[in-house]
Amino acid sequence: MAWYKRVEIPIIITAICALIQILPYYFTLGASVEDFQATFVNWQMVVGTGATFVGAIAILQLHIPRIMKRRPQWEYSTALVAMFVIMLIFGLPIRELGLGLDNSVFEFLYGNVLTPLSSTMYSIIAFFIASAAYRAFRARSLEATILLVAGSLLLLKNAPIGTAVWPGFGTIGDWLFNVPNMSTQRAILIGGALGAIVLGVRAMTGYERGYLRGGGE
């Protein structure tokens, strides 16, 4: 195997790179280290910039073969391939051809195609929300009945009506909130930042290897 292509070259980036940005945080490693870092953010965003292209690139071979070989909804896909082109040929920033994010047409479609298209999505979540709390709101057990009182109260606490009816609403709105639901949020994110800890100690020790050829060797 060329050695190129061995597995401990990504690692040893990976660890590098994430070294870089963690022990300026730690110790005072002097300005050229802090600039070298800043450095290392533009890199990333020049990357995640590049990962767009990426994303883009995997659509239209996902949807270009569906139109061609007229799959089920291939309509769809040449509304969304089509809308895409078009979306990128207006949007790039070329003023002299008076195109860009400020072009007419871009922001006709930004405005009445992408903008009500997103808050239909959210309303449809909203709807999922709904019916995932009724469902969870069924007092079939004592952990069940606990969610259902202190949902029924935040929700008494939210609507106007609630706290026009008994201003006591309130209080117990806020206590919930600032008191059981803020230490277990606090819970959940301390677990969660030492999961991501223990996960970035893997990735850089070489044990964690997700990312590298779907975790082969």
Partner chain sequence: MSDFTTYFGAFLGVLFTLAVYSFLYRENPWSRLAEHMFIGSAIGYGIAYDLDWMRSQWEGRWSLTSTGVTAFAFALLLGLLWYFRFSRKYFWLYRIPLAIITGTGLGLAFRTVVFAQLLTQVKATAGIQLVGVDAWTAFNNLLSAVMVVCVLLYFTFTVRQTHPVWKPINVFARYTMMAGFGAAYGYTILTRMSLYIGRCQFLLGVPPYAPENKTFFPWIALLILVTLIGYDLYVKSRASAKT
Contents of the next structure:
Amino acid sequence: MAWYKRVEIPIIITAICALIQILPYYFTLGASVEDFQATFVNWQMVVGTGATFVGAIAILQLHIPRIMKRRPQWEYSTALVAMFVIMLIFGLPIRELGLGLDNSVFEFLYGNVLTPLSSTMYSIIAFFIASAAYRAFRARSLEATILLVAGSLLLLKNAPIGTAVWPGFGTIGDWLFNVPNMSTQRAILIGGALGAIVLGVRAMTGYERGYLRGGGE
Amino acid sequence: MSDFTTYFGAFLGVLFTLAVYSFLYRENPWSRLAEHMFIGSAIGYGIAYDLDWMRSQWEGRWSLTSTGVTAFAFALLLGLLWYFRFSRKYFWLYRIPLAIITGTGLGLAFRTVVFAQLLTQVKATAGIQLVGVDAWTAFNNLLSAVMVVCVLLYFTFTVRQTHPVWKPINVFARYTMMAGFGAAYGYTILTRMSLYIGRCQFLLGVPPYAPENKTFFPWIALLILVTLIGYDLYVKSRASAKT
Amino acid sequence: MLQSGRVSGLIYLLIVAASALYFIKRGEKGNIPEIRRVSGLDAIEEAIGRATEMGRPVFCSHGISGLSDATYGPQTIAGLSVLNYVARLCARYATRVIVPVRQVSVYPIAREIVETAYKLEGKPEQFRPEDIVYLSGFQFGYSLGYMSLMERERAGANIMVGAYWAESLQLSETGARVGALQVSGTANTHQIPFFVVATDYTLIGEEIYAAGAYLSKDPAMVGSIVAQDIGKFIGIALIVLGVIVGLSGTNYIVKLLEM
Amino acid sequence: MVAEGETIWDKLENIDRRILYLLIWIVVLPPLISPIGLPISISPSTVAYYEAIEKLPPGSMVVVSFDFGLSALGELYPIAVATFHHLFSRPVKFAIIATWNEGPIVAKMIIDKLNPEQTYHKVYGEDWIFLGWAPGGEQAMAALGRDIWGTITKDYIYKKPVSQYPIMQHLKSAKDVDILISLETGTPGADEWVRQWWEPYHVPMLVACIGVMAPTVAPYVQAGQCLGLLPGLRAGAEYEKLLGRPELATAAADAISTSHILVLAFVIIGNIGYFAKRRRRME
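Having seen the form predicted alone, could you give me the form predicted together with the partner chain?
Below is the entire complex, every chain and molecule, led by the chain shown above.
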């Protein structure tokens, strides 16, 4: 394999970029280094934003052939592509032509199509949770029972009717939140921080290549 | 805004909200249409925002100095390398911008995570007040320190836990976590119900949502229900015609 | 030279980083440190055993995330290590294993894992490629497909280890309804409660990484677990010392950490 | 499913899911149409959040970050409206930013609704400014912490260079910020702010989040990194009550009650069915 294709090169770049951020944080290296570090963060945001069409291309690769070959459900794909193109064109940042984020068509579409769709899409889980509460939330062991009881007490804390009937639900709920929950989350946070440190070390030394995987040769 | 756009907007909003909910009856053409419209508009929206930010970066920062122009051009060039992701032959080029982004992200998280999420947390537990506070507070402080330590011990994997002292520690840790996860459970239900309630407020036109929504709600609900049941009958009749 | 107030953090960081590198290097030389077998693995074995007795297939999934994300990628990798273990056991007992997949990028890996497992058990002819099922890239499309598959095939066991979101509930609800013995595991904290109450055994948070490392014996994975343990023990020691010293009124440990 | 010997317990365990779904509609819609108005008690964490804003000295600089998208509108919109009402009624200055690209939509909805020029006599560019969105999540937070002018070069509303606005003369980096308010649903959110603003600059935080995230913020509150936490819609209703301005969250309060009681009932009925069957099987 040609040297420039080797996976070591991106690993070295990863390590250098990481060190640019890490070293000035621990050592006083002077204002010019800190300025460079800050500018670098901004600069790489431009590099990152360059990827803006990647997601769109991946989706279009799936849907355009579906429309061209009239495969099942091609009608829906047409709606998807049409919506995408309209949104994109009216949202292009060319204010000289009246386009952009404050264009009225763009505003109308995000206000009346994207907003209701996006906020409804995730609210549907309320139904799944309720039906699972009925069908699957069983006190099948002592541990599950503790969880269910604690969870039910929290439900009564969060429901105004619970605290209106007995203010104690509020106190118990706060205790559960501030003592067992806080302790559990803190231990998980500490574990997560250690995990992040070790992952960082692995990536900088090339032991972690998961993020570079996929496709290609 | 003219009357027409207000009405048409309300109509679309209610239609798409109910189209998503029709999934609860079963997967159907309405919900499929809603899903596709969502994806299409979300991607278009995201790109528009990215490009807008790029333009203002260029105008407000990089175009002002000659070094800036070079740096920006170089960043754009690197940004183009992302698209080699779709090439089998030049795939390796895509790893360069990826490495820059990942490296910077890792570095930024790495430098502070040890303080924000490790030392500050250890410090807050190690520095609990046991003297000079009332008995209940002192008890809770001590209890939470014990809980943190036990849960941390539970998540260690290199010590062979043969000594009998491990058993109560692990049991206590698991019970602590279950009580703690009870909070997570309760709050998750709160969120899911809140999101749904928010949509109902939208459908009912509770201010500040458009009052027109309320007018459309029953009619569109009826329309979707009728078409769903109609579609079901149609599918059934076609299936029976085949056999 | 050193920024003030950041010395203690740097020392902590260096200890953890150095021990990670040391144990990974040591592992590469074949000296893999020993880690504890988490009890969830026994539950997996039991679930497969029961499915075999009942003559029903085993479902095994690895979450809905890909491999590259910093926080979810490792969960998928842990899930794939578990899949490897499950596939070996299923091949040994001649039980069907069905793997629902959501990510195109993970599909070939999952397939290769199962195929290799059958080969290693000396039964390559029993491998059924059609049982590694790519369902849908969309979250709910995936869970819908998974649910109907479980109902149609009457799943005897359902093992889910990886990064799951809202579908965790739908899947475990359906699994419970068809009477599958379910073992779950995720590090997505907000989904753990739903797994705990709806499935029979749950691997909590970091346990999935430990299970993955235990099963794969991969030096990088095992070394990481050891280094994180060292970091935890330092934290525990500081907490215990701090609480004891704190009784005196002035807390030197806290002051030390502010250096 | 109708088999011989089917008992009431079997029936209890096998209610069709669509009936359950219908029940959810039935218990949520009526209290929204005609609220009962059950009293809402106020919890200490809500008071802490309220007090933190209430006690800001005049002229303090606040940054409000929209770390959520449209998906969380139902829970965070009422909270965000109340927070902005509170900020506009106090003699403080603030800037709006977003780390989620749908954040500006929500921010704009709120600004349009509150109409700060007319209602609160606040001048854009002097008392407050809408900076808009920066890409890259945690990277954006780090960049903003160090250099706000260079990261968001133009404001969201008039697209003019931020350096031209009077308010921005006092807001160049995180060092100028007295308090950060994060309205968040996940990643990026509180974890990342703690890493990029609290740790290097010690900017105190207030977090208003969807309920799901609340448990994960608890350690930051206890450690003093976060001064106040509004966990979800119920806390939003409490906050509205403290502000004396009942709005969407208050209107939702009764529906929260009915839906929570329904879930509780589902858990109980399901478990009754389960245990009754298990007992019969044992006999």
